[in-house]
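Just one chain is shown here, as structure tokens, and it is the form predicted alone.
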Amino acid sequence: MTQVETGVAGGVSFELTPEQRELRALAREFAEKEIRPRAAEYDEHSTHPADVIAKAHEIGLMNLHLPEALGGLDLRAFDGMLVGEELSWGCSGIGTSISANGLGAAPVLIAGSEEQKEQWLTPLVEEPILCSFGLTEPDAGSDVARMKSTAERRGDEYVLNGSKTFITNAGHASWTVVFAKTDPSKGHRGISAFVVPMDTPGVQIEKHLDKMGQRSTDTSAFALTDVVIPVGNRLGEEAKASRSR
């Protein structure tokens, strides 16, 4: 007999998993002890809260998505967004200073070498470290054909200059990825993606910028003087960090 005889419909089930329920359990509990204690408090004074984010680290709250082969859990996008719902519950703010490493490492998972992945991505599941995802300019968010960020090739080293607005945790990350124009003439497709460790010469956070809501997130406005670094720290092709059909 069909379905349709036996009056029983088929379909996609959207029934959880054991694990899921236990990682979002597991996340439901931190949110509940660790963050809403103190996210009145983180958001009224714009706390960057680096003492929750050690204890999201070190019970296997953050950087999800790496892969097993860096020491990450490698779960998928849905189990991201159990444990984001969660920690956003607890506080939106703090749960984004949370999550925003895989943002941050998103580019060189999908541009990075294997050495690149293993010099970068796997201290973050090592210690709690933060990243960066930086693209937003004064003049350019979304029409990203208005970046006015430069790299210009000098031998084996690339000298960047520009500035990067509203970039999350920017204040606090060990590294960010950056994007620049090593060909400005072509417009978007001039777009090379760099990783630029936040202590190198030339690099200065200028603001930490306030905002109406998630104020316990970090969000800084940084500038980018004659920052020297090496070809190795480019991720992907030259000129291949945007593309278009």
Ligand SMILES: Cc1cc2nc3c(=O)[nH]c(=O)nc-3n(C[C@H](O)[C@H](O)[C@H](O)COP(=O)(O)OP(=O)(O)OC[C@H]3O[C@@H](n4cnc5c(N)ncnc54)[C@H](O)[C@@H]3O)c2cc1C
Contents of the next structure:
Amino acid sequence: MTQVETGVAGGVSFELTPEQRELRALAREFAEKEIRPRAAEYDEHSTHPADVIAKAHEIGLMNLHLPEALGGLDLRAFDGMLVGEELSWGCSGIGTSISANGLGAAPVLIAGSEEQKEQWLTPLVEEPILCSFGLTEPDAGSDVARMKSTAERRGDEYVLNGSKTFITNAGHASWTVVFAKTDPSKGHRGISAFVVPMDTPGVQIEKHLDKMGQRSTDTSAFALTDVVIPVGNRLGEEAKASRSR
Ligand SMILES: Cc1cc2nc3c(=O)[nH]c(=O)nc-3n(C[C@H](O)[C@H](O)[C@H](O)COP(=O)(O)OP(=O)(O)OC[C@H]3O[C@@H](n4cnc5c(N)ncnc54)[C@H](O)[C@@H]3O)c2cc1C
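After the form predicted alone, can we look at the form predicted in complex with this ligand?
After this comes the whole thing, all chains and molecules, with the earlier chain placed first.
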């Protein structure tokens, strides 16, 4: 008997589980009720969608990937994609604003100690706060080894200088993972990562960048001028931020 006759197909099933269908429906309903009605206006005026972010946080559509131990849902990338697809159906800019904590939190999840995860990630679950991922610079996009930002160790502190651009949500983030060279002579092997609270003296949002699309997601440039942070804000070992794991 063939597979067609029995109605039973072998191989991998691409059916969504009942939980995944429920999650997708929740995101769809949210996009329909909370995002779509605001999409055109927020896009036209490049409005940061703080109110929509707060509602998404309240019903559990943010920080989906954080581990249960930190209060998160521990969802897989595929589940996050199901949610992201629906939010972006509502408005890709607002969808990006809601989802971008995933990018900012990733280096802490990958390289942070348990204490650092507790310190920086748990508050994301408790409140609708934002974090961002500060890698790109005016002269360092695809080729991040060209970055010029530096982090100089002075005792128990680092002093950061440089500038970052095109950073999603940076203008509204409570902290950013900043990549900077602790050893400028070593190219990509000299890059380290640091959590920088955005209210640290010397951090200056220079520009909310204008865009032709996704206008309701904040994309900002910021400068770091003698920004002093504790050594405990470094993620992982010094000069190992570009190492593949
Ligand atoms: C809306 C938006 C949000 C962003 N958010 C963030 C963020 O949150 N954090 C962050 O760090 N960055 C962010 N970025 C920056 C983004 O990661 C960079 O734009 C990207 O890395 C490309 O860098 P670039 O724009 O300097 O382009 P370039 O690196 O100058 O590349 C320009 C073009 O040349 C091509 N190219 C480059 N090198 C090569 C090569 N060796 N061979 C062949 N082709 C090549 C590229 O594919 C591209 O088409 C954001 C950008 C945008 C537009």
